[in-house]
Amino acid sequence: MTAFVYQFLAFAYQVADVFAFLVLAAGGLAIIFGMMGIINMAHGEFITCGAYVTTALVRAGLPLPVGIVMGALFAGVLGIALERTIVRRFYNRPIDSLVVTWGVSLIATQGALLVLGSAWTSVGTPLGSIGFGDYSFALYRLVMLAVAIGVLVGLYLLFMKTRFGVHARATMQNPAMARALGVPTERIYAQTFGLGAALAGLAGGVYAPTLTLSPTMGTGFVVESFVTVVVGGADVLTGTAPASAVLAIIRAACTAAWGQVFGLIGLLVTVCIVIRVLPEGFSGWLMRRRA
């Protein structure tokens, strides 16, 4: 194989890695914002929760996949509890919801620092790596890509092919009419928020073996999550997936050419351009095209 082929494989690997990261990090945030209008500033803390639960269970002797699933479920249950006790009081009040979830984020972060300490070592990345020429690729990163694609497929089937999906989309489009037709909108809101939190916990669990855990680790996910949601728009299916693909290519190209800092700068510049040209993101543009 030629050097060009090796370089292409390395670039494709980086694109796939960033794509998986953006899908997993932003999926839960896109669902909560797109379906509920809640700007969830505690999104990073649900990611942190999933990472810590996964790591604790793996250290206790459970297999990593079981730990990841349990971390996602635990974050989902916490999400439902948060929606039931606090978030439901702030529907249709976007600024208030932003402030209150930011307060929850601060409380959770500082509480975790007091209880868990400043850092946990990871359980180690499984599966090893494979080499091509001068390049080495971690196989676990390909597992992350498979999980991200599985999440997108699962969300499509859930929202387009199930009774819950019909009720959720009806509640999103017209909650008053859905309630009049017998849809349990309060339950749908709680389940939707729990689903978004569970996806955040899944992201934390999947990335837990690759990171040093700290109560502030969610911050590293939040910037890219919000960038992806802004570019993609409110719909997780028609917005988050294409936005993640475009941003992955831009970030991988900028990183390969100029380094990590310019990769992040490329994302922020892309957001500025999209806000100017497509203020409703990719999903809003696609909806107008369909109309």
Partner chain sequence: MPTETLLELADLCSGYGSTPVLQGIDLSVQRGEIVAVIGRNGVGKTTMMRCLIGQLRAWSGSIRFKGNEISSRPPEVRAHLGFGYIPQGREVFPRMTVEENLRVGEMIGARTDAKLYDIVYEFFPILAERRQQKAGTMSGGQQQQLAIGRAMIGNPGLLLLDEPSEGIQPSIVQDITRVMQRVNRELGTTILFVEQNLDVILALAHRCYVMDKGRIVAERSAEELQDREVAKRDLQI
The other form holds:
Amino acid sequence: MTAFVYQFLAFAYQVADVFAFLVLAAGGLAIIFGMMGIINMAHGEFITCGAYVTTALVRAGLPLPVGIVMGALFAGVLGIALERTIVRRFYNRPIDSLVVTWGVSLIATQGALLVLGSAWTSVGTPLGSIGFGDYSFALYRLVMLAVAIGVLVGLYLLFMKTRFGVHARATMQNPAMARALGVPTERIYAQTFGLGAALAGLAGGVYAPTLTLSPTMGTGFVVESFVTVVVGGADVLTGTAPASAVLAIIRAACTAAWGQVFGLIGLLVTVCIVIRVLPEGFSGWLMRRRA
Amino acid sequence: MPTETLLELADLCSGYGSTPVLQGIDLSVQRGEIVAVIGRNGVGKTTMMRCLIGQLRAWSGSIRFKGNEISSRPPEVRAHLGFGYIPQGREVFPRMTVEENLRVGEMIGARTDAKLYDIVYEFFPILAERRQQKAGTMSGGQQQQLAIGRAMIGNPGLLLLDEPSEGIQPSIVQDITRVMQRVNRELGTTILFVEQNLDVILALAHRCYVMDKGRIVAERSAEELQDREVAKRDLQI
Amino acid sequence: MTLRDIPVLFNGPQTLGRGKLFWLGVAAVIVAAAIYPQYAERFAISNTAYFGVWVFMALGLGLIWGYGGMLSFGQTAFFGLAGYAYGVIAINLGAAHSYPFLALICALAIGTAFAAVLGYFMIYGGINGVFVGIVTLSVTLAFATFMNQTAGPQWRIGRARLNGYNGMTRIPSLSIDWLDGHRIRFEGATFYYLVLGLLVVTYLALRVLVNSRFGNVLVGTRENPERVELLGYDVRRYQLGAFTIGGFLASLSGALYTAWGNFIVPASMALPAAAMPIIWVAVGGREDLTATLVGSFVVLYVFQALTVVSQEYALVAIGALLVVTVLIAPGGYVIWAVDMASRLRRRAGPSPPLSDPALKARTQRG
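How about the form predicted together with the partner chain, since we already have the form predicted on its own?
Everything in the complex follows now, all chains and molecules, and the chain you saw is the first one.
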């Protein structure tokens, strides 16, 4: 009986771990997609950026949470710069926006390889672990889950309770009308892109202690984040969050049964099925059911 | 009351793609007036409205508001200068509540008087009742009231109304007409509207312009508007 | 059909270049390419063949993205799958008889079938342009991740070890036995001629295809799917057709590449390799086969020249080239140059009517 409880606990822990990863990896991408309808192919590079800034600051002696926040802010500022210089020219050409951010991603990755070299060791995971029976759980993983939930709650409050949120949602639903009412939609776009980039940076910072840092590390996040956005659809709260939960269960189950790689393949098979059944993802489906 | 020109269009030309629609519009609106632009379908009334708010670029000519040339300003700047736009088809934000729709009308940087909400809710009691309802689930008439209220929250000097009676049942049209008169009288808001519905034109307009093929072809004073037949003929040009 | 009708097959609204001069130029290029091995060194011949191998994948992407409007990052997945399939089959069958040729055919079938299945799920799932990009990239990266971890003796198919990150090596070259027992090994200049022949055939076949009803429906779907559907076409069938043909061409690149180098590694499908087809096609011009062909060769050549300095510098430069292209000449430089030339000609002469409808459509749209 206790063995079963521990086993269940271990599975729940796995699910929570994957859930946190998917929410953090995909949140920034989903926000940008939901608002502007474009996919930021340089998403992984903002994650990388957050991880490097965090690690550099922690090595310089700052506490980890400060490093993570600074990493997120730095990525956010870079995101706004990228939006102002390049991305904003492509809002009516979504496919070209994919191509151009892809080019930026290539430049950033290879440029970083030239400047930073191939790998940095991580600063190490804080907090340690607790044991239950034969299982032990790293406490830092629970912190990640808390951060992921915090991000979702924060986004809910931001979009539902603030003036920025009201303006942002109006812009999402009808940009021309929002503009005619005085909403500075271009600024909203820049801020949203910055927010998306900052969330990517946050993900990078949070995961930095657990990973070996390399300029190509962002690639390790993009498949999962793409999959989550495809399954979730255009809305973070009604799409990304439930999609992350469902995908987390599928991935944890596939991983437990057949190993890591099949966890990933399980995700892809799920995507193929979901796009066949719900082409607009969870949030599109929910929206149509409610309307 | 001394008259002061609030809005003045001179030889305004615009259109879609390479197709011209407005071929030199001249008109002016005095502060405190209610002016109608009337004409058949497809003569360019909505195009003129979209050009006024800035959703459509002016090809040539000028738009002066309070004496300043604004034809190169983007829509959000015009909204801040005092344009309140109520588009054809209402265009409320369907997945937001009534209250949130009104909040979109608040101007960033400007302080929004809580009194404005009270005024809007007093003019349109249905909005107060349905404060938490999603706008997309309301009837056409309710959405029209919401669209007007949303524009009023920005405390505009000039309301631009595009076919306020379109697709709305007659009793609600009468309500809206009465409220627009009160807005004009009590708040001193100037109103420019385009319309095809004769009753609304006669009930609301102080003065009107007749539009055909992208040009203003006639102007009717308050006295001329007393004659129902004149207005009827104008609508059939 | 008479001999006079044949040019109609190769020319049409969907391709640039149609007059006598153009086709004389094409003939001249083919002749030059054919006699080139007489005057070049062994390495140069092999290297040119190597460039040519990639161009099938580029032409396939041109068809999917340029003509069909679906941006696919999946080309290197089909490339890699066909490459691995060729390797596994060729190693298991051995190099005797025409077995490597048989392996090539099977590899093409496997790569194409995979493209068809993936395309079916996406296109019949009704997902839009941007999502096609991220789904195909996800599949590509996941496949590369999978192959990366196939190190160790348990990952073998018959006699073929997959070897994870290091990839499969010692894969037999392509060879074929004629009926009289004479054996042709496709190496060096022979391989070059094989690639050249296949390229000419592919280029001409694609010209026929895009100027046929298939091509017109495909381009119509890119511009306005609803209208084409109203005309009674099932647009998804045409999109799936284009995606599958593009997958076939990527598979051809993959199998030929593996036969040429006798190895295949997961890195040839993962990033940054997956970025390359996009760049070849975007820089030259994706909406015209000739532009894609020319652009691919030029970019491949420039990239290789830069790689001599450093791989990273070359990739940064090529990424910058992509960004600049999309910013200033979204249609690609070859198309851009043709447009400029025709505009200059129009300004100079007494405005002769544009003879080329495709060009006309393009200038109007721009």
